[in-house]
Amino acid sequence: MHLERIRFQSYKDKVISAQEAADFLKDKMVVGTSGFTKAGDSKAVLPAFAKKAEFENVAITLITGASLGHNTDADLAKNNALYKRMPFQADSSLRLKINEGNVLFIDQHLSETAELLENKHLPKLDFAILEATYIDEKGNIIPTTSVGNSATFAHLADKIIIEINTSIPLNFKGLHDIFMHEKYPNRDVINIKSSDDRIGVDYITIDPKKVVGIVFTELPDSAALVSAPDKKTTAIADHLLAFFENEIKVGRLTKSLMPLQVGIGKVANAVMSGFSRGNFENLVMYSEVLQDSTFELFDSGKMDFASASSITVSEACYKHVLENFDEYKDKMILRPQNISNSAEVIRRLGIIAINTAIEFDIYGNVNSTHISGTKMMNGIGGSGDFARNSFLSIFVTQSASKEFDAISHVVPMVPHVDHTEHDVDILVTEQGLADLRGLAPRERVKVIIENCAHPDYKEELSDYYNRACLGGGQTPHLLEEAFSFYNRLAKTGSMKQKKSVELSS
């Protein structure tokens, strides 16, 4: 046992097993746990609780920072251990339970969960389960690879269980910047004027009277699945990099651009990796997640600093970062997610936000969360926090997918809107880039169809728009046909008209 990681003397007799900790969690409790996009999550207590639920009728409301790793969400879902889940998830088993209606899911902007809890708009927290590198002499915890909502959970929960992860080096102290807002209506500004500004402390304050148990773990974070760039993601990245190079050429940006926020996934990694090839320098990030591409840019000398709420990387990158942590430590900072995603800070810094869409329509409305308008995929995450407040709001996706490009990702009208046309500046697919700045709705349609739509769908999209214009309107639509692509998909397995399918075959 690594008791040297418990430096607060009165905690040394509170070490318990994961199962003993799980037994504290009762049916219908509200539990907040650390964890943001697989990083810094509960690796012992929640899995033990999932196991407990195999044999007991017990289910909790679970609030995290974002998604969990090590199949924890899946195990909880399969054993009916979840009553309600928020604010984000990315697990196929849990997704199935949500879409069947067996788990209630609240899809929230990631900046808002802590605010809603602090202001008592959500039920009070019975328990917080927090991963720590170690506990200092005053009983404070040093977080691990994420901050997420942990500081808020520690502040508001009635009781606390600490998971000390011995796989994390002790020199993680100093990586974090923990800042807690004053209560309304007496709030001061969040005094962040550049990505590397520090405004808080490097630990999370814990009330010793709340701590009921300490559990030791040694599991590293679940590895991110990083796919190599393919033809489509490379084309998307190339279009976007060419756009930035032109913005520099005309004087709207410099070679250091503006602080970057990039969503997770292979498109995001392809775009970020592309910056190492371009004529860019002294880049900085103000984002949610540091991915493999962030460390590639550090190593290439293209990026100077990165601020986020978590580190979520591949297994190889994780090992490399931990082994060379001192080389990276002064180049990055991890913050609470209501600070990393703060509208105030995003707007002040002038963030360039690059996020992934499931699909968008001919006017630029974006769906990031629902398949065919009804089935939840993962959640809105932080894309809305950044899109509405950024210097440039960019959304990327492929123009079409599945065999024979059966599903168009450019449609007449999206069946679920996460980001309205008012919050979207640039749309990119492998076909090209649509710059929507300064364009009225009728101007946007032509640019989006011409530059972003797959060739197999351009004619039908243009025909739809032209016929809609006969009825007039600021944003012309044929309501009886607006969702015809989805109706066709449900009936035939393809969004294509029959003649298009025959031509493709």
The other form holds:
Number of protein chains: 2
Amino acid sequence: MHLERIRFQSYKDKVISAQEAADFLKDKMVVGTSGFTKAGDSKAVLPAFAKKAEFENVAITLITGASLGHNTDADLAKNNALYKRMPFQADSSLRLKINEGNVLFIDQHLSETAELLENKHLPKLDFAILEATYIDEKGNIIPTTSVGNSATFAHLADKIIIEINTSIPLNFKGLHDIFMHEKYPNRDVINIKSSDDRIGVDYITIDPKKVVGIVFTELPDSAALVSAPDKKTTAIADHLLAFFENEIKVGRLTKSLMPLQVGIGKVANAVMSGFSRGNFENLVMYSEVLQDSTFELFDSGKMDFASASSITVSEACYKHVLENFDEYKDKMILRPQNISNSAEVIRRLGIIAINTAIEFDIYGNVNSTHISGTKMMNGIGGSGDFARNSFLSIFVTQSASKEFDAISHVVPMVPHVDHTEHDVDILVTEQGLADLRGLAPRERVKVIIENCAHPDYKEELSDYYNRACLGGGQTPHLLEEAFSFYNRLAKTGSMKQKKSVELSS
Amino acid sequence: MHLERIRFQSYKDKVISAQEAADFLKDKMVVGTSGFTKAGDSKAVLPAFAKKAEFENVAITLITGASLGHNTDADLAKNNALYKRMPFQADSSLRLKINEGNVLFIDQHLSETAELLENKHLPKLDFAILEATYIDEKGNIIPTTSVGNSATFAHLADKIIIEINTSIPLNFKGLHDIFMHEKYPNRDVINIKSSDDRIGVDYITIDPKKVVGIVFTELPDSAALVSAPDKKTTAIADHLLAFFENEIKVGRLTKSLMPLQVGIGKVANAVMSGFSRGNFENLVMYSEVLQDSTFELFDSGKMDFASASSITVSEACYKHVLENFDEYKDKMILRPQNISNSAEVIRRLGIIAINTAIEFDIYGNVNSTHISGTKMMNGIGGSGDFARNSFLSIFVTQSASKEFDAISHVVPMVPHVDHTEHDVDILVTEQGLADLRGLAPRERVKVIIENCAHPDYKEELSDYYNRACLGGGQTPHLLEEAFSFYNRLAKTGSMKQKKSVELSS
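Could you please show the structure of the form predicted in complex with another copy of the chain, as a counterpart to the form predicted alone just displayed?
Everything in the complex follows now, all chains and molecules, and the chain you saw is the first one.
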């Protein structure tokens, strides 16, 4: 045991095993745990609870920051240990349970969970399970690789279990900036005017009376899977970089652009890597997650500062960050997710938001969450927080996927809307970029089909639109065939009309 | 002429006729005009321009605060004087042109137009036409019954035409609070912490070099049409008031509730009138529009203060307000619409937002704008600004309309989404109230159908959902029949299945 990590005298006898901690969690309880994009999650107690659920009928409502690492969400799901889950997940086994209707999933804007809890629009938390680097002399905790909703959970939960992760160096102290809102009606401003502004304290306040157990673990975060840019993602990045370069040329942006938010994934990664190549300087991030590409941009001297709610990187990058931690530390801040994703701050700083869409329609409505309109993929995450309030709202996706490009990601009408046309400025696929600023819906159609759709689908999309126009409207549609792409996919395995399948195969 | 209303010496020779002013406006120009929910609009120059367009081929891009009064939008539309129109309208002739595809309409969040203009995401403004109470000693203007986007138009337009409205009393000076953002990257906070906070000046700054003409008018705003509450709207109001009373009882709200935003219309009016009856006190508004009901609540002593971007009232109410203006003046502020609708302020104050939906679906997605998914009604207005960032986001509508309740306003899937399920907390029809807080989509369906749907449609909605569940999913749907209600309406004139039509008639 590493008792130097428990600096608050009266906690010293609270050390228990993960199994003992898991036994506190009873059926139907509401539990909030640390963990945001696989970083800083509970690696001892939640897995022990999942194990326990293999043999007992216990299921909890689990509220996290965002996705959990390792196989925690999978194991919880498989053992039926989850009654309800929010606000985000990214696990294939859990996804299966959700889509079967066996886990109730609430898909939330990541900025809002803390608000809903504080305002009592969600049930009271029985337990908080919070990963910590160490416990300070007053009983407060220093978070690890993420902040997520941990400060809110600590504030609201009846009882708290602390998981001290000894793999996290003690010098993580000072990395975080924990700000908690005043209660209504006395709320003050969130006084962040620059990505590097600190407005809070560097620990999470804990009421010692709530702490029922302290568990030690030494398991590091699961590593992020970073895929190398491929032909498509590089093309998307190139279109976007060319767009930025033109914006600089016409005087709408400077070489420092505006603070960047970039979603997780292959495309985002390629875009970020692209910034290293381009003629940019003094870039700044105000985002949710610091990824490998963030540190590459630090190393290339292109980026000055990055604010987020977590560090989620590959194994190699993590090693590199730890080895050079004191050098990086002054360049980053981890914040609670209701602050990293705050509408107020995003609008004030003027963020350029780059997020991945599953698909979009000819009018620019974006589906980020539901496969064929019904099956949950991961969740909306922070994309809505940023898209709505950004200086520029950009969505990227491939124009088509699967063998023979059987699935078009540009469709007549998306069967699930996460971001309405009001919140979408720029769409990019490997085919090209559609700049929708200042365009009415009927104008949007043309640039979206022309610039973004896969060639095999352009004719049918245009034909749909032209026939829809006969019926008139601000947003012409043919409701009887708005989802014909999906119905065809369900029947034939491809969104293509028979003729084009033959042509392309 | 009322030259005491031009207190800036060098403007005195700029007085011209409306027709002369209209002649400045050339084909393809981009023009920003005052006017928000029929208040404070251009009543001389724009109508003169509409008249001119009867005989000349001239069409402009017209950007306003929101809807215009009198028949201005209608006359402009009929005479083909509009190429593009944003961000909102509420006129039946213009609507027709929009839906024919003859006027390009951009439907925007009302908070965003000023942002888009300042950030150069929209074309440069050639002209601003701004209604004023008078011109002060420095050449700046005192607005009239609305602020809208006027301060931004004045800032960005190449040239300015001022319309002095002599029907507005001089003591309107002091009613407005004009705050302009610092330029990126130096933006500061919007320092409003209470509905009655003043953070700006009480005039709109004008660069005298830009002023090319001053026109006098004495025409008052068009009066608001206020419909008396009927059986349905009263039922909606009663459900909502009972909900608030229960929230107070369980301790989630106090008798002062939270600052209120209430959309325009019959239902909103009934809800506001309901507050006079209920056990509420010290109410405050932070809204877009001050309506008759606002002044009723002042008079009944229930409301302490109201902030908005315009005063839009009936003729009788307007007379009453003018007669008692000095008494009301301390109780209200008119702000620019990017401040009245600011995400930052809405979240900070914790607004209860009550807006009208056209329809919603069984999962709680809301359509506020498009009839049958294609035809524009008015526009999203400020509903999205408030719904997204509110403390509680409430949407109201009737459960069914037309003879034999031929149109259900609760449908399997809305064919146009303005507000996603993420942004909707409470739905109310005359049938009842669905409290969606903390509910996953599959849970939402049950309370929405049970509490809000019209009895004639409940069975079919439930049947749709049950069959959709066989296919699984987070949000079960049958894409082939998701729009069957609309297809049936188009074919038979009713959304009802044949059987239920027979039963009910």
